[in-house]
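This document starts with one chain, in the form predicted alone, laid out as structure tokens.
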Amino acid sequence: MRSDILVIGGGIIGLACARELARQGRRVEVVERLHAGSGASIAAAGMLAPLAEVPKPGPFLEACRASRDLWPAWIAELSAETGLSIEYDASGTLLVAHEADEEAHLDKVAHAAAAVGEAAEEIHHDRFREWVPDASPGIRRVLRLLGDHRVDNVQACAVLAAAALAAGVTLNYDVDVERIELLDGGGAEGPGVRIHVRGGAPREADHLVLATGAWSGRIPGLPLLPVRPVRGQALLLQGVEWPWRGCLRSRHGYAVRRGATGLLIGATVEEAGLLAQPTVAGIASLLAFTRHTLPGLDATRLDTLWAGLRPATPDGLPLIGRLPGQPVWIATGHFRNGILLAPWTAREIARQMTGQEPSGEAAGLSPSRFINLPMESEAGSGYTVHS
């Protein structure tokens, strides 16, 4: 079984890359152990927030801003291709401060926004209380980031999978990849790659795109990639009737609208290995944030708890680009920015796979910055594909 391109990983990054490449006329197959986007991609909050970490001006921030700006047209394309809708909101983020150190953080964010031309405005307390009636009266200051948007990432993953199918992508779930083999001879574009799967026939392709998120770190047959899992726990409340439809954030957590009356509360940042389940301590910290920031929600129904594993790298930047001298492209390590960067990553991978040089926004993101070729990961590491 041979394709032009094999994409390993069916989360939002893998699906976005697969759809983009199929639209260029390539024969693309996606293999994924779980359902479409059922790992970190649906555990996320869907914030499209380039200034969330107060980044310094530079190529990565420009990539985040560019991808944020791609989202509205991308949603329109996906909806036109599938007839399905995706919830999207451009109200912005309300960044709140209780204490003096939090006000200093707001000053840093406002300065960072001004430096790159992102709109930010101070919100009067009375206006804030109208928008968010359950907020604490102890909130001292509110800054609105108008360039922060949000998307229902669960809907987006489902619609993206449908759009990929409509573009001709073959989607295969319940597939465990055990090993990747670089071939000595093969297709017209070069030797190619072969993936060995548990309980099934190997698959071959001219090129491989690796989009396996937190499970990308030790893959038999490829160089070591320094990607580690970082757990994030979240919860969903139902019955929240606010005029405000965007996001609310402090240094200790965030609240993101979801659907008509939902409010998603997140998220922890935990070094917990590959353990992707909620814990008492993690949920307690989210509830503490909620009661401190939004005490009016004490009687609100607690609907759902969950956890996901973000793919983190040593320098906090994703791995985007080709492994030197190999028919393998890497698209992983997005940490908290996977949803935000999905359309840009797909465009960048497709650009590089057609022989173009990386864009200026991709400067410093090549996986070669961490790889000492030809060192390989251990053959017995038990790699399993997840999104």
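C-alpha atoms forming the largest set that superposes within 1.5 Å between two forms make up the rigid core. Numbering follows the first chain given and starts at 1. On a predicted model such as this, the values are computed, not experimentally measured, just so you know. First, how it differs from the form predicted together with another copy of the chain.
- For Glu53, the Cα coordinates differ by 2 angstroms or more between these two forms after the core has been superposed.
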Second form
2 protein chains.
Amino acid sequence: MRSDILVIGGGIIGLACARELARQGRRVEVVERLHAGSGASIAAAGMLAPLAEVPKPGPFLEACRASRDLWPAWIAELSAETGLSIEYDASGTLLVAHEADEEAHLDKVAHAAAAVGEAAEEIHHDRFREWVPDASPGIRRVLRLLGDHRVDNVQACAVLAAAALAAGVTLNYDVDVERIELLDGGGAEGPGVRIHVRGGAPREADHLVLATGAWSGRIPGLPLLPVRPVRGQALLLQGVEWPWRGCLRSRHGYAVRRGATGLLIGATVEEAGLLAQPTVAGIASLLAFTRHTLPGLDATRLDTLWAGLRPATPDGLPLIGRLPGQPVWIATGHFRNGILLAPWTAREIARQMTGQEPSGEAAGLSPSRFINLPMESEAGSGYTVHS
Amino acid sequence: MRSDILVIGGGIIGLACARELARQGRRVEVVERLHAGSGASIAAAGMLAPLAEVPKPGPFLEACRASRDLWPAWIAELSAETGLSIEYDASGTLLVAHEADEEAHLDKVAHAAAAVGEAAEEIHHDRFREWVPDASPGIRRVLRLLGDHRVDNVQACAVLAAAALAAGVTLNYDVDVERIELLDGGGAEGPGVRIHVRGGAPREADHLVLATGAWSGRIPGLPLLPVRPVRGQALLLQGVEWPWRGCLRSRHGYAVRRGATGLLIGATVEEAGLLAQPTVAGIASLLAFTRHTLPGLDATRLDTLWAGLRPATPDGLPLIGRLPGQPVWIATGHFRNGILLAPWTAREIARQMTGQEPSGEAAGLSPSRFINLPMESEAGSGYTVHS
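Switching forms now, from the form predicted alone to the form predicted together with another copy of the chain, please provide the structure.
Then the entire complex follows, led off by the chain already shown.
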């Protein structure tokens, strides 16, 4: 049975879009190469950090802020739909500075916060030490960003998959898409897409949503999307008993609470192809950050190591919107902000797929900025696929 | 049914003793808190390194050399008894020096080798680079110790457990010994030992072998053994493709091949009680050693982290021999040399339990050197246990 919409990619973006579209009455099928909520979605730290990540006023910061604002209600909906909880913390982010250039960065973030009306406050040394007793005495300044929150993204992915199912989405794991074929509408079914998968029958749908993260530049049958993998390594410490339950970051890394006594340390930013593995130099750099910033954790248990692949674009901004002239919508390239932008991306994709114009926050995110295609208004117009 | 011999501890020492004694016709039972081949036995790197570990002529070096010499035939026996293989490599150990004090250490080891007739040869830079292409160009001297070998200790423990079973040993896992009771021989069964275990019936035997590694100082019912845990952290890299298949070490750490592309990096030496966990500072130090010695491995996959607890004694030597006046033999305190000394320890314990005098190599290893007990020749003589 042909679906209305086929979503390729069962990460947080694909699942969020699938659930949103199914709730609007569409028949939605998700195909995922591994399992729902894999890849960068579970490798991420779960920071919802518009200011620390995008300290520059403009439409993209507005998209990040809008998505941050959507998160609490989104969690409430997902929990109501599934009966499952998701850890969310609104304590904020402590941006710390050791050296002069880090102080300049704090000033920049504080100015961006003031410009857009986000709360930021200087934290006195004594209060900081009470919150984060393992911190370095060499930290000379601490800025608390009250609007940079965190969510347990591993929980969120699992709950989102359950919510998608509850909304009627069909989830197919272990489906390796080999090629996408755009249908010209000459057949009985009209225009649409067909995907060819390894070791299985082709699948068809009227529309396609591509949410394949770091793998988005590699699926034959679509115009080449300029998405490349950027590796991030991270590690998890266990046994951390701070009063502070939010995030802490400097220019050199971050520390994010996870669960009762966990502390996630991240992350490297490396061009290493699709090799998602922790390395000697990567973990050494994370431990160097940890020991420099949080020397009180020297004897703390190092529990787990991992790596994920961020989907990066040439201008650092996501690709969100329709592929010109085709029944294909792109939702990828979120780089470091995929968790943050998931609810907003789902809303934006659903908006555009119902024929509305892109929102103002989506200005500059259209995939057409990188794709040299004839702009056509009609779907299935005979555009030839070169794979 | 009362056993002839009860062995407490299913690590490599306990299993080796149990198999040896069972092959001599004794009815042997092993009780192990976790599972056979756990604790330090599987945390170890598997170096069989008399010279690098004990570069000082004397009885203990002779015990280490004797045990090293027993290993190949022991592996052949274990394999014949089980049909299972054990990876063993006799390429030797490359002792490398960056700085002047490390060169002095090489001289010391070379002199010890010459004194006892162990082969050691200087390796030319070009040959070293060919064998270990990821090594630092800053390594100024390399000494190959041809007699310091390696074995896959994880495989060895598994095969040894199977060989012990094949020899008729009874293995009981998940048995937590709460107290040892020495029996005075007033009952029907004569003198012996009784162990009280958590949640189970007591067990009795005529004789006891204590092979409880780092936990040896903590079992109520015996005189206090001066054994303390000394933590060692280690990590495993994967994807190393060197021609060199042996060991490499400096004064600051070691790198040991494991399996087809594995490289084990070890180990910290820490007093941290019974907390067998990798830590921030420990893993950082191992990675610092790796990057200093083998900078070509920066992009290599960091696969696994772990920690184990070595059983250490005040003089650094094992406790091997009878507890004076009791039906109790001690085989613990092997510190960094438990894998190396396993076959020799089994032979020595079996020798002493059949009434022979300790071998010359066992000089100075008797537990009586630390235990202030009346020396009595008769077992079950009414010695009172204070727990």
